[in-house]
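Listed next as C-alpha cells is one chain, alone, in the form predicted alone.
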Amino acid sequence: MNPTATSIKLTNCAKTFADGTQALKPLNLTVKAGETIVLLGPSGCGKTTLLRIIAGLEATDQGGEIYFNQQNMTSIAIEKRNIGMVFQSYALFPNMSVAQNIVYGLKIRKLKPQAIKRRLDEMLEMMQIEALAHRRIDQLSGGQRQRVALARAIAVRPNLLLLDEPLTALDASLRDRLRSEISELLQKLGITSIYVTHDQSEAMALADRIVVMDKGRIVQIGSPYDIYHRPKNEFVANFVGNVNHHPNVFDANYLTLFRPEDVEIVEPTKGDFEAKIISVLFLGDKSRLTLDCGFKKSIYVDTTLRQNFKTGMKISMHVEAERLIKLKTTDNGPATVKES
C-alpha cells in the first residue's frame, strides 16, 4: 500500500439544494487508505453528488463531516484536499500541450523545474504515450486523451483520486481495454481511489469494495462478488446483472431468483421446469436464451453449450439450490435478502 494513502471517513452527509431537491441522503461512509471504492447506481442516485463533497466540490448540509486520516476536512478548500480528479469530460486545456496539461498542477505546486521535468518523464512513460508530448489536445483520440488527463491527475501525487464516469465517451472495445489498464495503474500505485460509474461491468473490474446507490441512498456495500452474488435487496439483484424470477413459489414470504449463468438444460426428468425458446441470441461464447415458461415475466438462460438452439424448441432446466438468491418480502418496502 503507498505510504501516503488516505483513509476517508463520511459522518452524517447529505445535500440539498437551494430549491429543496435533497440530492443526497444522510449517510455515513469508511474508506480504507490504498482501497478502490465505486460508487455504482443509475442516474440521478446521488453518486457524483458524494464524490463532489468528497472532493470539496459542494459542501456538505449542515451536520455533515468528512474526514481524511482523521483530520476534520469539512471546510478545508479542494486546493488543500491533495485530490486528484478526472472528469468524464477530462477537462484538459485545449490551448496546451500534453506535457503543459501533465505538468499544470505541478508548476501551481511551485516545484522546481528539474523535478517537474523528472516527474513529466514519468508520467508519459508510465501512460505509454512519450510520442504524444507536443501534441494538442484536438489532436488526439479519446483513449489518448483519457490518458492524459489521468497522467495530469496523478503527476501531483495526490493522496486520494476521484474519476467521474472517466470512460463513459470511449466506445465498447476501447472502454473495455482502458477499464483494465486503470485497474492495473490503480494496484500499482496503492493511491485511495473512488470511481463512480453507472456501469456494472466496469464495477466489478475494478473494485474493491462496491457502494450501490439508489435514490439518494447507500443500499449495499460489500465486495463485487457479495454484491453480485449475495445482493441485499431486489433492486442491487436487477441493477447488477442480470436475473430471473423463479417461475416455482417455494415460500410466499421470499422471492426466489437466479441468474441467468446458473442455469443447467437437463433432460426432461431432471429438470425443475420446462420452457418453451422464444429467442436466441449467439454470442460467440456463449447463447442467450430467452424462454416462455408460462409464467408473467420470460426466464433468460445464458449457456455455453454447444447446440444449435431454435426458436420454439422445448427444454427443461434446473438451478442448483444454492445458486438460488432468496429475498424477504415486506409490506412495507423493497425485498431483502435472507438471513443464512
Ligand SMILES: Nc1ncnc2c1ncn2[C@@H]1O[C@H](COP(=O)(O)OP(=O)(O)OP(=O)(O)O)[C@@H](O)[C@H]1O
Second form
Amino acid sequence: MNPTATSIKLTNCAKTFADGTQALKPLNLTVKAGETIVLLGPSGCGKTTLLRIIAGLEATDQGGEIYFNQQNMTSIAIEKRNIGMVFQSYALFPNMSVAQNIVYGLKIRKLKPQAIKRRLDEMLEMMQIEALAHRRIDQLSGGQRQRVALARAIAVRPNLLLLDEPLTALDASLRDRLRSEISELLQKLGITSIYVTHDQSEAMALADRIVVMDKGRIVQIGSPYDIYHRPKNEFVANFVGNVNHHPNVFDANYLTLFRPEDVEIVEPTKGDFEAKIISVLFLGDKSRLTLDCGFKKSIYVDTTLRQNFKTGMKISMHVEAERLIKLKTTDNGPATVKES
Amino acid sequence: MRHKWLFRAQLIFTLLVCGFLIVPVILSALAGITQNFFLGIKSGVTLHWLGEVWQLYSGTIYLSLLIAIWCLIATLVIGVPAAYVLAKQNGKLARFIEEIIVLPIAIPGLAIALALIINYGGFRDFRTSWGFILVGHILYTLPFMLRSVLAVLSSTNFHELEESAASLGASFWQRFFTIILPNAKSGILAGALMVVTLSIGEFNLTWMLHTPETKTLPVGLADSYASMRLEVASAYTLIFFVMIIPLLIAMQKLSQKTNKV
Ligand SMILES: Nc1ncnc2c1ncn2[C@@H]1O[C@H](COP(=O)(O)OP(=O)(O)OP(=O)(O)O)[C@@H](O)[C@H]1O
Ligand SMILES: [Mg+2]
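Switch from the form predicted alone to the form predicted in complex with the named molecule and print that structure.
Full complex below, order starting with the chain above.
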C-alpha cells in the first residue's frame, strides 16, 4: 500500500440544493487508506453529488463533516485538499498541449523544472502516451483524452483520486480495455480512490468495496462478491444482476430469489419446478432462456448446456438451497443502512 | 443550362451592387489627392490636401485614437470580469443585469448623450474634458465587449475547466489567468477590435458630447464637410479610411478563424 494513502470519513453528510432538491440524505461513509470504492447506483441517485462533496466542489449541509486521515476538511477549499479528479467529459485545458496539461498541477505547486520534467516523462510512460506529448487536445481521440486526464490527475501525487464515470463517453471495446488498465493502475499506485459509475460490471471489476446508492441514500456497502451474492434487498439484487422470484417457495417473512446462472436444468422428475420456454437467446458461450411458470413475472435462466432449446418446450429446474437469496420482506422498502 | 443562367444573373447583380457601393468611395478617395476635383484627375495628383488636413485636424485624429485606447482599456477591465461573472451565474438576477448592460445597443446614441448631459453636464470640468466623450463611448461599446466574451465563455465548458484546475490546486486568480483568459481569448480579441472600430467611427453620441476643444475625427469630418473645400474633406475621409479599414479587415479575418474552429 502507498504510505501516503489517506483514509476518508464522512459523517452525517447531506445535500440540499438551492432549489430545494434533496440530492443526498444524511449519510456516513468510511473509506480505508488505499482502498478503491465504487459508488454505484441508478441515474440521479446522488453519486456525483457525493463525489463533489468529497472533492470540495459542493459544501455539505449543516451538520455534515468530512475527514481526511482524522483531519477535519469540511471547510477546506478544493484547491487545498490535494486530490486528483477525472471528469466524465475529461475537462482537459484546450489552450494547452498534452504535456502542459499533465504538468499544470505541478507548476501550480511550484516544483523545480527538473522535477517537473521527470514526473512528466514518468506519467507519459505510465499511460503510454509519449508520442502525444506535444499534441493539442483537440487532436486526441476519446481514449487518448481519457489517458491524459488520468495522467494529469495522478501527476500531482494526490491523497485521493476521484473519478466520475470516466469511461461512459467511450465505445464498448475501448471501455473494457481502459477498465482493466485503470484497475491495474489503481492497484499499482495504491491511492485511495472513489470511482462513480452506474455500470455494475465496471463496479465489480474495479471495487474493493461497492457502495450501492438509491434515491440519495446508501443502500448497501460490501465487497463485489457480497453485493452480488448477499444483496441486502431486492433493489440491490436487481441492480447488480438479474434475479428471479422462486415460483414455489412461499413465506410471508422471506422473499426467495435466485440468479439465472444458478439454475440447473434437470430430469423431469428431479426438478423443484417446471416452466415453458417463451424465448431463447443464444449468446455463444451460453443461452438465455425466458420461461413462463404461470406467474406474472417470467423466469430467466442462463445455461451452458449444449442442447438445442426450442420455444414451447417444457423444462424442469432445480436451484441448490445455498444458492437461494433469502431476503426478509421487511427489508424490501428503501432500506436505511448504517455502516458498521 | 438554366443553372448557368441563374448563376450569371446572380453574379452580375452582385457586381452591380458592389459597384454601386464602392464607386463613390473610390471617387471620394481620389478627390482627396486631386489638384482640383472639378477638373478631374487630369489636373494632377497632389498630397497638398492631406497636408492641409493634417495641419487643421491632426488634433482630432490624436483625440480619436486616445479615446479609442482608453475606451478599450475600460471595456476590457469592466467587460471581461463582468462577462465571467454573468456566465457563471444563471439566476434571474444575472440575466436581468445582462439585459441592462446590453440596453445601450437598442438606445439611439443621441438619447444616451442627452441623458449624460442632463445628469452630468453640470460638472463643468468634466463636461468640457474628453473624459465626457469617453464615458459615452464606454457606455456604447461595453455591450459589444460583454456579448463577445459571453459568447465564447458559454460555448466552452469553462465551468468544468475551472473546477478541474481547482482540483489541481489552482487558486481563483491562477485559474482566471491560466484558464479563463486564454480560453476566452478569441472573444476578447473580437470584442476589442469591435470596440476600437466603433469608438473611432462613433458620430451620433460624440457630436452631442463634444466641445470645440474636444473634437474627434468623425466630428471633425462633419465639420470639414460643412465648411471646407471638397478636396480637403475628401482627403480627411481618406485618412479615416486608412485608419478604419485595417481594423475592419482584422475583424473579418478573426471571425473567419473562429468560425472554422
Ligand atoms: N446543481 C443542482 N441543483 C439542483 N439539483 C441538482 C443539482 N445537481 C444535481 N441535482 C439533483 O440531485 C440529484 C442527484 O444528482 P447527481 O448528479 O448526484 O446524480 P448521479 O447519481 O450522479 O446521476 P447520473 O448517473 O445521472 O450522473 C438529481 O435529482 C439531480 O437532479
Ligand atoms: Mg453523475
